[in-house]
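As a starting point, one isolated chain is supplied in C-alpha cells, in the form predicted alone.
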Amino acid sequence: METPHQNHIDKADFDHVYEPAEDSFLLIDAIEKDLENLRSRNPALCLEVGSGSGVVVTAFGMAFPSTFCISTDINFRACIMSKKTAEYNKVIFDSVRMDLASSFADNIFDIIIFNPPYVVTDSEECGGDDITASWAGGVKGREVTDRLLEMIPKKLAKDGTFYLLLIEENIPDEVINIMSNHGFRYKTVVRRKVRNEQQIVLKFYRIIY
C-alpha cells in the first residue's frame, strides 16, 4: 500500500489537527497485512472515525479506488484536512463533522476504522472538539472507544469488518469481551512496541451462516 502524499499540508496546521505518527502508520500496515482478505470482499463503503489528517482513510481509498470512503471527526479543521488529503491523492471521498458515527444509517459500512484517543486522562479532558479530542481518552483511555463499541453492531454491515487500534493501557481483553458480547470474533492483525507504548490493531467481524 502506498502512503498518501502530504505535501499539501502546512506544518502549522498540525497545531490544530493530529499529525500522522507511528499509530497512524501501524493502522495502514494492518490494512496492508489484511489486503488479500479485503480484496476478496470488494468493499463498497469505508468509514474512518476520527480521521485527523486523513492519511489512513486516504491510504485505504488509494488501495481500493472503487470503494467510496467517508470520514468523521469532531474537529472541523480535521474534516477539512482529511478532505484535502483525499483530494490531493485523487481518492473518492467525503468528510463529515460528527460525533463518532452517530448520525449514519444502520448497517451500511463494509469497513470501519478507528484510531481512537487512547491516552489515559481524567474524564474532564474528554469531549473537546479541538486537537485534544485526538488523544484524551479518559478512564482507561477508553471513554470514547467504549461509546463507539456500542455503535459498531448497528453501523457495520452484517458481514463488515472493524479495525481498532489500542494500547496495552486500554486493556484490550476487556474490549474483546465487549465485542464478543455483541457477537463479534476477533483477530490480532499486528502488534508493535513504539517507544514506551505497546500498540495493537484488532480486527472484529461476525460469522455469517
Given for the second form:
Amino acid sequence: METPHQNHIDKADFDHVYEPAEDSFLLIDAIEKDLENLRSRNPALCLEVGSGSGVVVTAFGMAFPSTFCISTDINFRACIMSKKTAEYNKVIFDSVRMDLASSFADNIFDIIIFNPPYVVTDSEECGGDDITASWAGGVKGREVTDRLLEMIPKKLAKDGTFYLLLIEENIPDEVINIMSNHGFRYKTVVRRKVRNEQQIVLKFYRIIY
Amino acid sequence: MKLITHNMLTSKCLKGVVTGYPLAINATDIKVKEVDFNPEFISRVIPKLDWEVLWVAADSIGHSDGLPRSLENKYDENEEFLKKAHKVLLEVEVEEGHLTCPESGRQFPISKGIPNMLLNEAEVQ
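Pass me the form predicted in complex with its partner chain as well; I've looked at the form predicted alone already.
So here's everything in the complex, that chain up top.
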C-alpha cells in the first residue's frame, strides 16, 4: 500500500490536529495485511471515525479506488485536513463533523476504522473537541472507544468489518468480550511494541449464516 | 458535501426526534467537480442508498435534470443512467448552506463542504 502524500499540510496545523505517528501507520499496516480478504469483499463504503489528518482513510481510498470513503472528527480543523489529504491524493471522499458515527443511518458501512484516543487519563481530560480529544481516553483509555462499540452493531453493514487499534492498557480482552456480546467474532491483525507501548489492531465481524 | 453522503445522514440522535430523515438541504454555494466515472462502483452502491431521497435532494438543489424519480429494472446496464447517477452522487458538492431536521427544524450548518452534525449535551437523546 502507498503512504499518502502529506506535503500539502502546513506543519503548524499539527498544533491542532494529531500528527500521523506509529499508531496511524500500524493501522495502515493492518489494512495492508488484510488486503486480499478486503479485495475479495469489494467494499462500497468505508468510514474512518476520528480521522485526524486523514492519512489512514486516504491510504484505504488509494488502495480501494472503487470504495467511497467518509471520515468524521469532532475537531473541525481535523475534518478540513482529512478532506485536503484525501483530495491531494485523489481519493473520492467526504468529511463530516460529528460525534463518532452518531449521525449516520443504520447498516451502511462495509468497513469502519477507528484509532481511538487511547491514552489513560482522568475522565475530565476526555471529551473536548481540540487536539486533547485525539489522545485523551479517560478511564482505561476506553471512554470514547466504549461509546463507539455501542454504535458498531447498528452502523456497520451486516457483513461489515470493524478495525480497531488498542494498547495493552485498554484491556483488549474486555473489548473482545463486549463485542462478543454484540455477536461479533474477532481476529488479531497485527501487534507491535513501540517504545513502551504495546499496540494491537483487532478486527471484528459477524458470521452470516 | 456530496449527495451520496447526504443520503446517509440523519438527525435521529436529537432528543424527541424519531427518524430525522431525510434532512432538507438549503445550499448557498454548489460546485460541480469532475470525478472519474466508475460504472461498476455506481451500480454497486445504488442498492445501499435510498434512491427517492437522492432524487428529492438533487431536485431541491436544481440537479435532477434527466434523473428518473424511481429506479428502472436493469439500471446497471444503462450507461446513460449510470452517468447521471454518478454526477449527482459524486460530482455535485454543497460547499456552503445548511441541513434541516425534518421533525425539529434544527439546522446543521455546512461550511467549506463539511456538514456540522455536532449537538450540545442538552439536545442529545
